[in-house]
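In structure tokens, one chain follows: the form predicted alone.
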Amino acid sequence: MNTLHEPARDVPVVHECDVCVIGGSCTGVFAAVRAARLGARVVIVEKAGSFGGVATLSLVNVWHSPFDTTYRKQIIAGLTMEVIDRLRRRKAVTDRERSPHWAWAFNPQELQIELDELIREAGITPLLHTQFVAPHVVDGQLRAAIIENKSGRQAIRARLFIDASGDGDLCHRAGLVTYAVAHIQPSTTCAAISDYLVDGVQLDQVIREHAAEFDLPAGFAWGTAIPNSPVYMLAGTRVYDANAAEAEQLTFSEMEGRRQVRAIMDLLRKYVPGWRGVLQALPARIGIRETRHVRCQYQLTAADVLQGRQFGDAIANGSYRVDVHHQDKPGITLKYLDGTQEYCCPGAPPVRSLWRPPEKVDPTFYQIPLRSIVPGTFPNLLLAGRMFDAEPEAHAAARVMVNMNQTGEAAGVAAWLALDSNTPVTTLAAARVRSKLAAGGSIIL
């Protein structure tokens, strides 16, 4: 590879803070808040024009169920159901109550301009459009963190640093282990379609029928519609073997996408006589389901989801089924906690066995550590989201939004508590971190 060398040069210090995020998704957003309403002074740093990341930018506009697999103990809360109910004063929330695919859908939109609220009313300093370039490590210790924005390149310089990118940008930057699994979980465009729905007509199977024709991957055709909207929310659109990490896979990855969206709409015109969808929106950047991982302290392993085991140090609770969007065959696989599991494949009756045998008691909720979220290389760097230290299956599950917003509200709290008790993160009482987090709110069991 041809190589350049790029003069040294001296960097400004825009920003002198407690606590610097770097990924504004809405586990970036919370771990800000948590922090900031502690007394922590914070900067987010988010590369796009909003915050929200796959709930905004991306256009999934749905989060799942905050109670157990029996519908009967509520499991979630924090940040959540605080933004959950801001948006239904809004008018702004679909309720489905009961349901294993979907608890809420709501307007993204309008969930954009809630989270700069919360930013606005916590006191943060938030920098949108501003890209994170390197960390800024001297004599082994992370000092601060290298930003390029409009105004130029750039320093934040901060006494803890949480990563919210989603890729673990930081993380790997600065030297951490990290690792990719053999089959990463495909990527989907979602799209905002008007009048997207016909009286008689399963669209879905009629994307499915005529999907080769206009070189479509076999897959799911999916959405809801947006609340109070004749707007839909699309996902039908599946990117396969690339990883989004990586600067050549992500571009194909956003062209291939909107390809397809291009192709269903075609399609749809094609076959379903009389049809008015019209295109309304696409994503400001695709929904990635998965990239890089990072070496924490503890692996969260498919045993552990799948057993509902809890953790002394456990700081998010889930019920998420295991949905793992295969890679090397058409369809998911999706396996519950009483020991059921399903294939389905797009056009076929779903299959469905046993991954164990029957138990006289069932888990309801599986939980995830801590120590998932603390890389334990830095004394003063945590991690927050997706990238989140797990196996492939408990990944599967774990991964959705409802979770990952409970990974960042745990960071900002511990964040807040390292620094105000000057210790390190790697070494943290969880029992202090699990205390302060129910005090702002969350379920802690």
Ligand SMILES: Cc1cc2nc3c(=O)[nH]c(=O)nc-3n(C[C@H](O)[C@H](O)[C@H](O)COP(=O)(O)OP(=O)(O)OC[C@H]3O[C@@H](n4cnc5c(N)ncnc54)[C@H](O)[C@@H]3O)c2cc1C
Contents of the next structure:
Amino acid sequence: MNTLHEPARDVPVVHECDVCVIGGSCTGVFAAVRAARLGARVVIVEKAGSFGGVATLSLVNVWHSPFDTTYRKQIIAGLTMEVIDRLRRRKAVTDRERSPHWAWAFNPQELQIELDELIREAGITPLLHTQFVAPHVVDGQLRAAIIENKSGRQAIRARLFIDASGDGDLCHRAGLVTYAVAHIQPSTTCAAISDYLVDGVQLDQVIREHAAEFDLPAGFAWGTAIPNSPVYMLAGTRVYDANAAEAEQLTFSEMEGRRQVRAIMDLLRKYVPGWRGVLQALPARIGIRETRHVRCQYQLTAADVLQGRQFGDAIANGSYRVDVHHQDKPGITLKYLDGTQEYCCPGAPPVRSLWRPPEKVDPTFYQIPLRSIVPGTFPNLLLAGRMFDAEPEAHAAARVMVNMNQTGEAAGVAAWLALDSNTPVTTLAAARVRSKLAAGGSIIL
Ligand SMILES: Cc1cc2nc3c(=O)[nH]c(=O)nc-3n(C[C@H](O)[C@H](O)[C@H](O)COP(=O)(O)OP(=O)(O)OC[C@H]3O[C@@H](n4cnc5c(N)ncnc54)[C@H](O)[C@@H]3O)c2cc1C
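Could you output the structure for the form predicted together with this ligand, given that the previous block was the form predicted alone?
Expanding to the full complex; the earlier chain stays at the top.
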């Protein structure tokens, strides 16, 4: 590769803290809040202009069920419930009971402001429009994060780091082992549009029928009304074969996603007579389901998820089904903990079958162990969010936000405990993390 030499330079250390969180989705914010509420001095770095990640910047306004698959046993609480309660007070959330599709739809703009409030109340130092660019490693020790923003290139010195960047930027640049699976789940540009219902019927089918004419990849269009508003969040685009952790592929994905949004609008205008829908907003960023993963002390397997394996060091519980958006054929496959599966191909009835023989008792939820967010290379580095170590089918279920929120909370609590007891995160007793999480409002099973 053609290279140039960048001269060495001194970088001002603008913050010294206990915990530096890279990435400010709900995952990162929840990590920061849990650590700060325990007494840590926390700085959070977010490259966008607001917190919330996919839930706000990409308009994905849906969180899944906090119950197990029977809807009788609550398995998720903590900051997820706290935020939902806060949004409810602002009439910014719609509830749906016993739905495998979603439990809450919320207003992403209100969530942005709510996350600002949480950060303020916890006394966290926020840095928006600030990108983590490099780790500062001295004698094999991770000492600082180099950041860039309007003020230039700066450093944050911290005792412990949490990589919640989705793409594992800190881990990757610190040289940890990362990997991308063969079929990365596609990215999707959502859109806020008006008039998605005609005579009470959603327009998904029209999009499906005419997708090819508008060069739209075969697949499902779905979405949700934003609570108490005439605006509808539509997720009908799909960008395949692009790893959004690479700059050029991310650029391609953004532009291709927007092209597809326009194609959907043109399609609806052509095939729905009298339709007056308006494109009201595009997301600040394409919604990314998956990029790189980071090798950790334990890789969550598909069997762990589908057989509901319980871990002694579990820090998160989930019940969302395995949801694979295929790269190699149209449609999605949904696998359930009760042994059933559905292949849903656009325009055709779902094909139902069993992925295992029936059993007397089915598991009703699965777990994520602490070891799947502990990379192990540095004693002061944890991760949280979708880059956690998981096989493709395990990730396809566990990646949803109610689960990733819990990995953030666990990372924040583990960070504080490691610092408080002067213990490397690699040998921290999981029992202590679990009991501290429970004391702070999480459900630990
Ligand atoms: C279209 C779509 C629909 C989905 N549907 C649902 C759904 O209905 N329900 C659900 O729960 N989940 C859904 N998901 C999955 C879910 O959104 C993601 O798995 C989840 O948001 C991952 O969270 P995260 O915090 O790991 O990553 P992200 O939400 O991607 O957050 C990463 C954050 O880090 C910041 N960041 C990245 N790099 C840097 C850097 N170098 N410096 C500073 N900041 C950085 C980003 O700006 C971002 O704020 C969907 C995803 C997509 C794309």
